[in-house]
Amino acid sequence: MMRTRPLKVALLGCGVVGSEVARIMTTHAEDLAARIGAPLELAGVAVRRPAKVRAGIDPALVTTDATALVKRGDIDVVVEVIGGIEPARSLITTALEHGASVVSANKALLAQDGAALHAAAGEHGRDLYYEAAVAGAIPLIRPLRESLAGDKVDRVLGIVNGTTNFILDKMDSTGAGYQEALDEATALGYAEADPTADVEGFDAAAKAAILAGIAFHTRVRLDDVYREGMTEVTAADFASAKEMGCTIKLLAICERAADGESVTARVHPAMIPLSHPLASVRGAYNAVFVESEAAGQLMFYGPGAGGAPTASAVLGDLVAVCRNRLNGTTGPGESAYTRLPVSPMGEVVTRYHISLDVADKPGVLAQVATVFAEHGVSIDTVRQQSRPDGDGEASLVVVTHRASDAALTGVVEALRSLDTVRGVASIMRVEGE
């Protein structure tokens, strides 16, 4: 049986994701309201510029004071869709004070300040969802937090920008340096004017911290997570990938130790081999591979942002919630009893391509593999390569077996001090095997 008084929804924010958001509530009212229960009265919704026009949105209910929005006592759900770490946070915090559930797509302010709320949101006993905040339209969290729930995660390996795997496709499929890419993806759209979050990685960081919390039941804040960008990659990285049969990928990885005992998360370009599901995601789309102990080897494919994508997640939370309103309960709130503690990069155990210039001169070889050897690193394929131009220099690759992130620092130090060693041009992991 539907109860007739509806249940009252605040809008945080009105772009490209809350101008969705809304659309799909006034379009898709008879559904979501047989879905739910009750029907849903969309109450205020706040905003920077109140004289700018939204289509299909009532004038009367926009308003600039977000902060009275979220006080008022009668609504029963907030929907956060501004980004940012202010003033989203304290009018997250507000809201949950006043008697609101939370629905909130900022992966930046979750990253960063997760642990307190959901400390807010248990202490006034509300929910506090955000799938939409990781992978756009990608069910991603809720299969993590509930369908996983009786499951060992071990490892999540993931591209969770579309912004950069769109830049990295285009390099590996045309040939285009990173600055040609990057202006394509500018033009179409998939990158901001500003593309530093994405491009430098800290889009990507924000999300491996969620996950990672997530999968491991363990408290991971953006400060944990190790990140690199992908602005160094160049044309010649992906022509060795492909001699290698491999591909070049931004990844978000997050990984249980072997013993247990610790955990780690980490963003930085990768080499993962054509065979690996990931190395078939192409433009901008996004993908997320899970390992867990029971169910195997998961993978989670779709558009990981856009409008229409992230509001379909938004949605998907602000129906559950609304559920567990109208029932009197809350759903998952934070889990990190494990308290796992996070292990810097330095014992991140991977394997390397390393592509070295050198003199073209005999021994050389000999000298570098004795480094190596030094180092406790073990070496699994060489190739060396005159340079067609006679200049007395040759390029060698170096792949090496799985070794710590210290052991290799300590090894491009060395390499850099032989006189035969002339720059070392690129260095890049290899994962998905």
Second form
There are 2 protein chains.
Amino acid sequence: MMRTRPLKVALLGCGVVGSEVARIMTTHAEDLAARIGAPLELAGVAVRRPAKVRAGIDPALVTTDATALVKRGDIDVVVEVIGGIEPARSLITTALEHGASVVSANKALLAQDGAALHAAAGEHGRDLYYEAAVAGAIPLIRPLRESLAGDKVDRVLGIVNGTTNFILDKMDSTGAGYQEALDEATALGYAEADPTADVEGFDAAAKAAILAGIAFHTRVRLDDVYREGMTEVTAADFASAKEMGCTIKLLAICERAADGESVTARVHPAMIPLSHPLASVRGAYNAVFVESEAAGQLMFYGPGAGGAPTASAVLGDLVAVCRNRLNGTTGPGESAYTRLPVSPMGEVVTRYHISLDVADKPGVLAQVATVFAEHGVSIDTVRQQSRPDGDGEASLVVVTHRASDAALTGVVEALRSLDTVRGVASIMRVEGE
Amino acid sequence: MMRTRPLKVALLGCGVVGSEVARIMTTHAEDLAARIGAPLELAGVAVRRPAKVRAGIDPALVTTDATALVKRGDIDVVVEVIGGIEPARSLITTALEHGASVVSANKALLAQDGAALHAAAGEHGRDLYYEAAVAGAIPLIRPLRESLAGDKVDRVLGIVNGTTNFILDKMDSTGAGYQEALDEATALGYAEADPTADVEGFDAAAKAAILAGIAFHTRVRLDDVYREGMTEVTAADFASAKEMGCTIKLLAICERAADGESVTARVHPAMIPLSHPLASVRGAYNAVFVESEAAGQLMFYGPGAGGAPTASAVLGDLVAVCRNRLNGTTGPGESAYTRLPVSPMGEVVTRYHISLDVADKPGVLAQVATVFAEHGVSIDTVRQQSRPDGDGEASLVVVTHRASDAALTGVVEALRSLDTVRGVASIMRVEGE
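Swap state to the form predicted in complex with a further copy of the same chain from the form predicted on its own:
Up next: the whole complex, starting with the chain shown before.
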């Protein structure tokens, strides 16, 4: 029952992802038509540099006037792969107003303005899909939103940034420092010239906001996500992690509080046990671990970026949105009915690995232990080591039981005020246990 | 926009999975209603033993007349968790004829009669969903059918049976033999009293048929799946695997031929490198590795069985089917438009690890190598070892390059006819490289 009138697709952006989307639409046209029930027609491609030659794309379709393209009124689906907030936000809104459904790969925009965009989609009875916005090709948003729709997700723990995973994996496997590993990532094209968005955790935080909202059926804004980058992770931290049978990953962690009445979302480097499935995620791969009440522990693994993998996710959404259109329906929109508040970082409960430089004399351990006790933070293990250079200092490594971030912050402030504590060398959270 | 008239659900079967479905429908009623847009009502529960007390289920809902229940005409969704071919097949067909959509966890039935059931669903404009039929709680059918709908899947490689993975993992980690590991699996409840369906690969073969059909948009019947159990895997095989940096898993493998014109589906034990993500899947967990043209390598991991995990998958489908019903639409049905033929096992191409007992004298290796050459099977490595007991025999281990199963069968027949080959100790395929 193939419909012959094609569904018209407008492509906004024709870079690494967009050109791959256009290529697959052409080379796999018959398969896509069979799966949708109607052929697709590339109706227009909005770009910034129209003079650039784009293999396989009819130059007559190329325009610099993206607004006119989305306003045409005959477009069935707009695929937005420009990225960034503006003009993407205005274009998506205008597209929805003019009757098009939208497929986007724009994590920054969805994290910041997802609620408003979903509202616009709902108002106009159109779809807004964005599987490609989180973890590239890995099916994650659809499984969370649909497959687990009858379950209660308690926790999402993921490696959602390939650049930082490449750097940390390199540091782990070669003993390299951060800068050296970053340089290699840059040389190989895994890191951008300005790596800030990746290494400072902004990219992962946007994904955490999106994932937390979907997982807990609430709204989590980008500002709600606690964020700590990984530029201060050292080779010494990896050595400490190894002693504990751990490695270090930059994790996005979304959790439901024990009482179920609030949620938290955060991005920071953390130690995880080598036995945890996320520990063996190598190179630029992404993986997301989901814990839910009935399903238990699930993991989704795959390439988190790149033109073809991201295009795969975009095209999956495109097929779904087109099927909905032919059926005169829409898929599940935003589900934010729980309205759970997002708690601040101080209320997050986890374990900590703290390295201190202390005076190498009797009584220091007792002093330090007293500080932890006074703040209600229970110590799991402690290891004291005299320094081989005999400068009168020792290293003290403390691993705590679970405690709130606020309590731990109090401990660290108090430790810094002790004469016998010369410095707090590092504090790292321990997750996945 | 909550509709107040509830959607009526009939539950067929109230064992480990069914009772968990009923429990979650009750305890999470508000969440399910919010996600669907209408409340659910458990309208009837068909069981074989009505006298059994079922906590949380109103005895007035319990009936032994499943046929009358699915014929009532006011049922929106029938959830079938009886298993087996009959009466499940008749009940599902009758339910569809009487206007109900169906959610099933029945792998055997879907593998055998999926095409007919899909046709019945299509004819009556109803949904037939069965995420729980393959790999329990792991979202797999929805990602393959929807997330990867714009991609071209080339290969599915999975551990889809928890019982056999538990046994093989135990053999690997403890050096136990098959029987000892099976006994432990039985004692712990991971294996049934009659473990045939699991250990002989019948269960995995049903899942392979379902996965291959969905992945390649064609029809693959249970009879099309080559099947070899894992009862003959020995501790010696694990020792050989370790020497190669491998472990042994019972794998379901669905592949598109290199020319794209046919597919294969098979279940058998195989060596896989320890570096492969599937190698570290422990205990009764399942994991499925998917290779596609654009997305690259994806893996889906989680519990493959159990009441709660399977119920999670059933409820995800139930929410989806109910949403479709409220929207007056149906989800994607069977997609079998490619009509790709399924090639016989002889045409499968892979690598092989062959252990031979040979006479310990000069010239044997040359003879053996000649047999491989005559059948066009190229040798990768060969290792000859005199036996410490000095009985005049040696072990010869040959690992081949990629060759067809037919060619390898020819090699083995010819080897058996050599005087100098005393026996073929084991033949195992090597996958995932």
